[in-house]
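First, one chain by itself: the form predicted on its own, in structure tokens.
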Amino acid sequence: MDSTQSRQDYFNDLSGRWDGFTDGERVRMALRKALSTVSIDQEEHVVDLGCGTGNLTSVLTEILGPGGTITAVDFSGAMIEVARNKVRDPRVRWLVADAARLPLEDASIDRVICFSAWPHFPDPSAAARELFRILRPGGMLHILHINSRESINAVHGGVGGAIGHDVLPSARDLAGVLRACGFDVCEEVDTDTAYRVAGEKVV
């Protein structure tokens, strides 16, 4: 069994219990705070990459206007089903897909937000290249966690198994990956309370 299949099986198996591991409203409050400094236009087409059970998707429905749209993507079909049942909004399109092979057109997306999912992509460079492809010129990529890198990596290491080696790199190293794929990196935050890396597609 390859590593991607192992991760899919892991998240599919946990999908029905996932929301019991965290305080969903606390997570959504932290996301609202983190996104309050991001200038999201109400009419944007935003990709929620690694949407899980839909916490970020839910927050985005509050931020976007009637003309805004969200494509919520996860490689776990079971996670998507949980999210779909929680977030019933016609502006949301749900996709089961790999981050490195997205069924989206070139230069069709205004913004990609990847919340609490980046360590689970087995080929970060391939994912970054794919995100560069789908973003329009001037489009933004945000990689976001509301906990420290050290705590995230400790959790993954402690769980072991399919996600035991899913490591979040330093913001500096991740910024280097994005630059190598063509992004102009405009934010690097790597503290004991937050992790954010953002890049703009400049062509």
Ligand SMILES: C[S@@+](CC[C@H](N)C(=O)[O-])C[C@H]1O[C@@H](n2cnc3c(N)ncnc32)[C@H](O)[C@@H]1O
Contents of the next structure:
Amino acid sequence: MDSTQSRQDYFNDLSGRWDGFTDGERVRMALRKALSTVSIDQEEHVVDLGCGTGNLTSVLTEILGPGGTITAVDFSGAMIEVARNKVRDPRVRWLVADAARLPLEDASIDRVICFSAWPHFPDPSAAARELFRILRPGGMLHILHINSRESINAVHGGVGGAIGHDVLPSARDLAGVLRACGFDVCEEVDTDTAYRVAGEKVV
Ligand SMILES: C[S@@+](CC[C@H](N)C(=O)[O-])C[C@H]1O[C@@H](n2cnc3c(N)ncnc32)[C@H](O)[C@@H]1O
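Hand over the structure of the form predicted together with the ligand; the form predicted on its own is what we had up.
Below is the entire complex, every chain and molecule, led by the chain shown above.
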């Protein structure tokens, strides 16, 4: 079994229990706070990459206006099913797809937000190139976690199995990956309480 398949199986199996591991309201509050410093236009087309059970998707429905859209992407069909039953909003389109192969048009997206999913992508450069492709010129990519990098990596190591070696790199190293794909990196936060890397697609 290849590593993508074993990760997919892992997350499909986790889908029914994921919301029990976290306090959803606390997560959504932390997301609202993290996004309060980001100027999101009400009419944007936003991708929630690695949407899981839809915590960020739900917060984005609060932020966007009637003309905004959210494409919520996850390679786990089971995660998407949980999310679809929680977040019922006509502005959300659900998509089962891999981060490195997105069935989305070139330059069609204003913003990609990847919350708590980046360490699981086996080829981060391939994912970054794909996100660069789908973003419009001036579009933004945000890679976001609401815990420290050390704590996230410790959790993955402790869980072991399919995700045991999934590592969130330092913000500095991730910024290098984004720059190599053409992003202009404008935020690098890697502290005891937060992790955020953001880049703009410049052409
Ligand atoms: C730790 S969960 C976080 C889910 C959600 N963002 C949240 O915080 O509640 C990571 C998510 O990323 C998804 N994922 C992992 N690798 C992926 C890939 N290569 N392409 C798309 N989704 C992926 C998993 O299926 C899972 O739903």
